[in-house]
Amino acid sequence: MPEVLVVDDSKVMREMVVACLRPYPDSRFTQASSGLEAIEQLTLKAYDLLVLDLNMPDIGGIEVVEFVRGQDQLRSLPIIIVTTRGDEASRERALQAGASLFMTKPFTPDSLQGAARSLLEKAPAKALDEAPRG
């Protein structure tokens, strides 16, 4: 069953990631509003995608890729950025950074879930054991 994590400053956005990922089998959502949030909820449960948003008010999407790459436990996870950014500076740097996929906003269902899918069967079962961490 995929976990998945869906960081975005705007609940609206966070939903329209949900609904458009639920079709996948068995899926289960967390959704956290910042970075911050987002790398406290990495550090206490196993995700097998993170979805990130670049823009964000404490800490912004490419440091949360950053993080997620710095981490021996986290290094395989599948990340695709979905953002407003949609210039060829902001891509590099967000691929550079170790994202998996990048994608700008507004983005079609049918996109998102594919890239998702894609992303998902190549992964390893689970980024990070089962057991939450301290």
Contents of the next structure:
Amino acid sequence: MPEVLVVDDSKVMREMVVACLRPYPDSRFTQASSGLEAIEQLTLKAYDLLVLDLNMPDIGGIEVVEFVRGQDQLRSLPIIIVTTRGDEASRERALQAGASLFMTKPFTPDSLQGAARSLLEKAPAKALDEAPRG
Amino acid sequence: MTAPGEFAEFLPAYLAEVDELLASAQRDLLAVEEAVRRGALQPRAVRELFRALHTIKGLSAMVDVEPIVSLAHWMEASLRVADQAGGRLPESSVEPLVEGLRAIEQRVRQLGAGKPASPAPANLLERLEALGPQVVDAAPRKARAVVLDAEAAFASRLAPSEREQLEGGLADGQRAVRLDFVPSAERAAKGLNINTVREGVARHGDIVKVLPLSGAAAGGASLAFALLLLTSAEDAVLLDVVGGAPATVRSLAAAAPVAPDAASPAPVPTDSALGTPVFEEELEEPEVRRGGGLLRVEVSRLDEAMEWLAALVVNRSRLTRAVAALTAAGAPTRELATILQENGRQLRDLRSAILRLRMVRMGDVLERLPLLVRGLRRTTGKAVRLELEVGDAELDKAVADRLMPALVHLVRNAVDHALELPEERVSAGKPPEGLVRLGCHARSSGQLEITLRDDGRGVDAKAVAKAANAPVPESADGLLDLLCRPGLSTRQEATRTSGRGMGMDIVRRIVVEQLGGELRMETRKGVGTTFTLRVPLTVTLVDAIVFECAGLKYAVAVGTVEELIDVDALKVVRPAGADGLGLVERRGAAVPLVSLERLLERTAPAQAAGACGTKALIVRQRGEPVAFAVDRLLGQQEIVLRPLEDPLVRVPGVAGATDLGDGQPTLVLDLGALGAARVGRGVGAAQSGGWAS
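And the form predicted together with the partner chain, for comparison with the form predicted alone?
Next comes the full complex, and the chain you just saw is listed first.
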């Protein structure tokens, strides 16, 4: 059962993302409305996928990605960036920081679901859960 | 682009969120304009405005509202430049931005009304686009004698404006501290997380920045948040807010001030900086987003709660009757009676709690007025100051929605008609700037009193009398009556701002007829005019079917009507001697058909004998359907139900009165109760022909 963390300061946007991914088998969703909240969530619970906005009120998505990639147990967490800023520089910067995929709003439900599927099905599940066992 | 309709189901939620964003954007833009006029900076408002438009753009792209995407895009672009310049916005940008917000708002309204959004005006888009690359002069930054402890403050991770804020606070004698909060699952379970911590800390100071720190926390935790803030609170207070140890507080002031040249001027955007996109994390905002503790609820859900409560109340009265029967039978019911009494109190408390949920703050309701006055200042060329003194007064959302157009009209009137031009005012010995003052006070009688005062020229009774072709009224009330005559205007031509709007007659209709309130006016020539509105804090809204019977309109609550049927006069069976009481067939069963016309005694019995409406409303009375024949159905609408307070007017079968917008009072019938009168008198009465009296 994949655990998905959806981070966006817009509630409607979070709900749209959840609606797009809900058909993915048995996924469970947690929502966060800011970058700091996302970082807190990520250290408290294991997630299989992070869907992240770039422009948020406290710390931005890039900084969240940098934080995530700086953590040993989060290094392989798949991250999909979903943003209104579709310019090449933003994309490059996000991918360089360690984002797995970069999507521009507006996106279609199919494209987001396809992206999630491709990441979830090749990613090792729940690094945090497995760490003690392994 | 998104295939249309993929996110169509999100449209209501989208509209609600954009509405909220627009309201905060308008507040921020007014703050920015005010600052621009004073030559000051409002970096936080500029950033908030930028972020609101960025979010609006993204959301609008998702639901495929292209005109709003374009408008928001160009507005966002110009604000990004201003944000990079530390909140410096050229004065010439304000007006196009105001128009842009208005254009977005119009399109949101269109979508809300089920219409497509009209295309963005090309000339407005051009003007917004032109705002983009303007370079603004940066004010030189003051060199400060105080300096931050660079290591403690993570100086390298601070934006120049954040650093400036911390140093400025220190220079002004505030404490600049770093408070480290360590989150944990246990703390999160107790409601202590970064969001609640930020809210709590914000009550004791200004949070300038929050940084996540990994692997560095005390107690072996993998994460800590460093909150950099300006405060006057004691360490112990701050530690308490973040749940105590392992949290720490340390000062950000450097041990010894160093040379002020460390504070280099803030970088000013150059052309090359404008050409390259800025990354989002550079647009950080330390402030907790506004409205965090608020929840948006559809009014219909509150109504639903109210309906369940009504069911509870009905049940309670059944319980009371059952207990009374037990008591009469000699059972020991003392304890039951006490519980019932308590239960009654709780139901009343629950009712008022639900009613309170519908209340909105007048301060929020009126937040668009400053923007309105700003627009009027421009179109009329008058200098106006708007003062709002609303305190914490609250009003039912339904009342507020109806009242707002009336208030907008009165404010427009005040600026457009009542206030004089600056030179005229000066020659009359007044300050050049006119004053419009709106005050709200809750009255103990369950009413809100709103006063709107201007210090303009006052109402010219003679001119009004002449325009109305009536004698000059002797009292203020008489003058108000004349002003409220439909179509009255003392102007030769409609003015640009007030001319095509509603007249005073509509204001009075809203306040007096729709809301059951009062409208008064006091005016003194050359001194000014005060309108006083009193409206009930809450009203009862009912979904009603409106119909016509014997030339008059009536309304009946939709919830009480089981079915609407067509009545074929030829198929109505009229048993001999029933005197107008017929039978109609509905799905194989005979249903008594009552002529509402006769029930209401609108016509003489002789004429009514053969008359029959073409439609009938079926209402259930003690489990049995009864059909009420009416002449014509006019439709369904939401009405404000005003109970008939006067005991002389109160009659069974009449729930109250309403105003359908035509200025005529319309009776709201309770057909169940009307039917009860009929059934209560039995068949014998019907046979004698007396049941309709």
